[in-house]
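A single chain, nothing else alongside it, follows as structure tokens in the form predicted on its own.
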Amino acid sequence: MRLYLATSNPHKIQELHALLAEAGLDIEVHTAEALGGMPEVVEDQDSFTGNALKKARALAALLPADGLALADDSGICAVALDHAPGVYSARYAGENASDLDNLYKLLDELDSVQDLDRAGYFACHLASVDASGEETVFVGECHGNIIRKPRGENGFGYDPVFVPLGHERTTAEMSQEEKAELSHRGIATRKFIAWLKERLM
């Protein structure tokens, strides 16, 4: 089987590659470049699942017979902001915003929120679509709190302001291995891996 990752985000590719390699699955893992590049997809759905499926379906249209497309849609949700930015996490401060632009927009929006009310969570929805059109979705969430000032140099996106429940460090202060154990993407990917192992048996 050949697995194709429907993302051009190098951070997501790195995290997914590491988790899949650790599982020791007998599959080839490729980026969308192996199929000529990721088709342009407008992420206009109002749910993580909707956007993930839209991306996976677009890449699945290019798959070989033994191929499987895997797409991720993920983001951070602040409870005090009615779960925003949610699906708009990657473009919260505008279409061409940087990770830092988005992070500081979130901090600005939460500025008047008391520390005890700064609960939030990362959500990751992984959608797989095979060459026959069979679709499956795997969901992972990591709950915690959004702090007032960034800390840490690892990770990406909103990692520097997110402290998982039961921890004192942000996910940007953790190693990739530590983060993978508790992250939303790690949880969703392990569900996908368990499903894939059964499929390959």
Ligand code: ITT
Contents of the next structure:
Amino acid sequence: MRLYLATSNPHKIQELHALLAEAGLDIEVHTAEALGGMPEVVEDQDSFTGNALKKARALAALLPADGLALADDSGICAVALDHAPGVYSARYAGENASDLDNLYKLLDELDSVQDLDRAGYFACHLASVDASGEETVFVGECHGNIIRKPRGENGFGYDPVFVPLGHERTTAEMSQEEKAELSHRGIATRKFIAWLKERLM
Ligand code: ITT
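Requested next: the structure of the form predicted together with inosine 5'-triphosphate (ITT) (the form predicted on its own having been shown above).
Now the complete complex, all chains and molecules, led by this one.
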């Protein structure tokens, strides 16, 4: 079986590659580049699952017969902001906003929110679509708090302001392996791996 990652985000690719590699699956893992690049997808759905399925379906249209497309739609949700930015996480500060612009927009929006009410969570919805069109979705959430000042150099996106429950460091202060143990992407990917192992038996 050949698995194709339906994402253009290099950080997601790196995290997914590492999680899949440690699972010891008998599969080939490719990026969308192997199929000519990730097709343009308008992420206009109001749910992570909806957008993940759109991205996976777009790449699945290009799959070989033994292929499986895997897309990741993810983001951060702040409880005090009615779960914003959620599906808008990648463009919270505008259409061409950088990760840093988005992070500071989140901090601005939460400025008047007291420390006790800064609960939030990362969500990752993975959608897998095979060449026959079979669709399956796997969900992971990582709950914690959104702090006031960025800390740490690892990870990407909103990692420097997110401290998982039961921890004191941000996910940007953790190694990739530590983050993968508890992250939304780690949880969703381990569900996907368990499903894939059954399917390959
Ligand atoms: P693809 O659609 O090509 O996969 P993308 O970066 O546009 O890439 P999304 O639409 O899913 O992906 O947006 C995800 C947003 O949530 C983006 O702003 C990320 O920075 C943020 N995000 C997702 N997972 C994260 C993580 O593990 N750590 C920090 N930020 C994360």
